[in-house]
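Only one chain is given next, in structure tokens, and it is the form predicted on its own.
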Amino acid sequence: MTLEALDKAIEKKTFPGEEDWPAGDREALAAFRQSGVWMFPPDPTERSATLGGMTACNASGARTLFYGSTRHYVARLRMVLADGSILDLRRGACLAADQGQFQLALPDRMIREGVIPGYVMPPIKNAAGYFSQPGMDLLDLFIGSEGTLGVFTEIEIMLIPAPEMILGVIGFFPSESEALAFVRSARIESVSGEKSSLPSRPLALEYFDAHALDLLREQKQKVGPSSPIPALPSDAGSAVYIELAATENSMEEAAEALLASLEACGSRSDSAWTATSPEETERLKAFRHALPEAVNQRIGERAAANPGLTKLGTDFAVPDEALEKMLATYHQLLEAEKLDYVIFGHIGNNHVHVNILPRDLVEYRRGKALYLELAKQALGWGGTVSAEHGIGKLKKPLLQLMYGDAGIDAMRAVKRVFDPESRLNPGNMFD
């Protein structure tokens, strides 16, 4: 089931095979159709993402700032383990002890027992390694385990009421400092304790630095009049995309407050792009998604002359108090190496992506060395090496850097409980 298909089914309230459902389920569906508008909140950029894949990597997206990641909306998992055993686990049914010990009973009455890793996960957006908290729900161990503990065959998800309307705005700023001032004013600050300047907490806060805007300008000029990218203000040195939930009655007030907040931080309200309908919001999202496409095209052109060349994309996040230090360090180190790069992404979670775009393999090697230095900086500020994309096979050294030998050994021990011969996704996260 893809996210796109799931969202359409929820929107239309029609589901494949519903005519053959048991009577009780059809009654529940009839009640659902009379109960208002609902949504599945996780919103990764790739609409072809599958529900199983999203659960396996605990997918998130732009609206994670408000709604959280996929983990928060999974109520039950049915899994096949490596030896063919079936595990059907509902949220709340099995908790680990405060010291980490856990036991799971399988349908054949076999008991699987182990210990949750004892490392402390940073209290920020994080998708690095097995989930670990004292007394945690065992369901969360499997969510985000990157396919290393079991194969999901059924996933029960939770829906929530959808906002009546969503206000989307892209504000343009002369420089990064003004954009950061707006981000600080727009969200509830854990650093200063100040209240948001907006009438409600943002659903999303997304950032584009000056290099990202220049790349979009270049892409628009290259494509010509048929380009879906609108003309960018010539004096824009950075931009922030923001979404607010609203009602028909509160929309005007929300828009006025948002535009006033933009102007207070140096952005002209007459240059902002505003969306109040689903169609307009999709156009703003299309602009946001045009940047990764432009990045891929640029690196693709360079790779044609340099086989094996790829972009280097970071996935680091840091606590609120480190946001300015993180961005300043990124710019300082990247400029010192004279590397081509763009910075964009989920600034509301202090989680922006640096995409290093090497021009040749010499720059690629320098970029890889710098990537490791940036990871060390993020960890030094109490951050994570992966906020949403997970570890996979390529970022294992970063996970080692984050949790050390003891943390990796603890994850290996958990895997042996459910997959002693390492048949499932061998080499993911650790060897």
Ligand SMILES: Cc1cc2nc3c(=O)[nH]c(=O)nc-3n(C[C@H](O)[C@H](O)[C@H](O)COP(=O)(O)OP(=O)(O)OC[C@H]3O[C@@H](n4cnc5c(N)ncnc54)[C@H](O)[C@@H]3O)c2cc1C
Given for the second form:
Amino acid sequence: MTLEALDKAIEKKTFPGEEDWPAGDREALAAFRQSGVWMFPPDPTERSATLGGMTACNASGARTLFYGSTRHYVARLRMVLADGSILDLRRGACLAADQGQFQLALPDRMIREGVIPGYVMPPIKNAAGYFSQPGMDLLDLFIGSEGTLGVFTEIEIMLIPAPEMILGVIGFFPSESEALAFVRSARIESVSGEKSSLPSRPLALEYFDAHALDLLREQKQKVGPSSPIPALPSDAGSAVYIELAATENSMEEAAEALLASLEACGSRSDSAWTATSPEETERLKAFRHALPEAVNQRIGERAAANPGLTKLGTDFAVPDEALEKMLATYHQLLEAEKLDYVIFGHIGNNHVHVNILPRDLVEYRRGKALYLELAKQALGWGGTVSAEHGIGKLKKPLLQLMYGDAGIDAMRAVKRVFDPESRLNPGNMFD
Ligand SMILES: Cc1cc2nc3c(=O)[nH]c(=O)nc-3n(C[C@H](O)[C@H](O)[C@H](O)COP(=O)(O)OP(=O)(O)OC[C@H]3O[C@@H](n4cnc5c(N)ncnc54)[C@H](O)[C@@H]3O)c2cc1C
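Next block, the form predicted in complex with the named molecule, ref. the form predicted on its own:
Below: every chain and molecule of the assembly, starting with the one above.
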């Protein structure tokens, strides 16, 4: 099931094959239809993503800042293991011991025994390697396992009540330092417990640096009047997209508080773009999505002249205290190499994507070397090499860098418990 189909089913409260459901389930559906508006919070931007793929990658997205990633909304998994046996696992049914040992009973009474990896995951947004925590729920081992441990055939998800309304605002700032001051003030409550400048904790805080804004300006000019990108303020050197949950009654007050908070950090409130209806919010989201599209177009043009050239996109996140240091280091090293790049993404989680856009293959090689350097820096600050996209095949050396030989061996040992012949997604995460 795709995310698009799932969201539509939740909105319409109509599900494929519901007429054949058992009586108890149809009663539950009738009760669900009488209740309010519900949502499945994970939103990794790409609407064609399947629920299986999202669970396998523990997908997140802009609102992960508030709602958390896919794993928080998975209640049960039914999986087919590599030898064809079925594992049906409900949250809470099987916990690892504090020392990491686990035992899982399959329907054929076979017991699978193993030990979860002993590495310590950084306490930040993280999608690198198998999930591991003392006493963890075994369901979390499979979520984010990138299809290496089993094939999910049923996924039971949890929904939550949807906010009545969502206020979306893009605030423009003269430079990066003002945007960073705003981000600090907007999330202060969740980071240090002090009173935030906003009326509620933001659902999303997304960043665009000066290079990203320039690329959008250029794209708008290229496309001409039919471009969906609105004219950007000419003096803007950075921007932050903010979302707040609101009600019809609180919307005006929330918008005023947010604009005042932007102004206090050096943003002109008359330059901000505000969305108070779902249609307007979709327009702001479309603006946000225009950036990766523009990146892909620029890199596509360069790749046509330089076969083998790709963009080099980071997915690193760091702890709160390293946010400013991380951005300053990114700019310093990228400028020193004279590389073309944009920085954008989930700044609320200290998780911005650097997209290096090499002009030719010489720059591509220099970019790759720098990419590794940036990964080492992020790890040095206690960060992760992948906060949401996972490891796959291309980022295996980064996972090795993060967890070392012992960590990789521990993951291999877990895989052997469920897939001793390495049939499922061989070569994903580790060899
Ligand atoms: C434009 C764009 C923007 C994106 N933005 C974000 C973002 O902001 N945040 C984010 O987290 N992600 C983002 N993504 C990535 C997105 O989350 C993933 O592409 C998506 O979640 C994967 O779902 P899929 O159906 O495409 O899976 P696929 O790409 O088909 O598969 C992904 C992996 O999951 C495995 N898999 C698939 N189905 C199953 C199953 N049933 N059982 C076991 N394993 C399975 C596959 O073997 C594969 O290893 C973005 C992607 C795009 C294209």
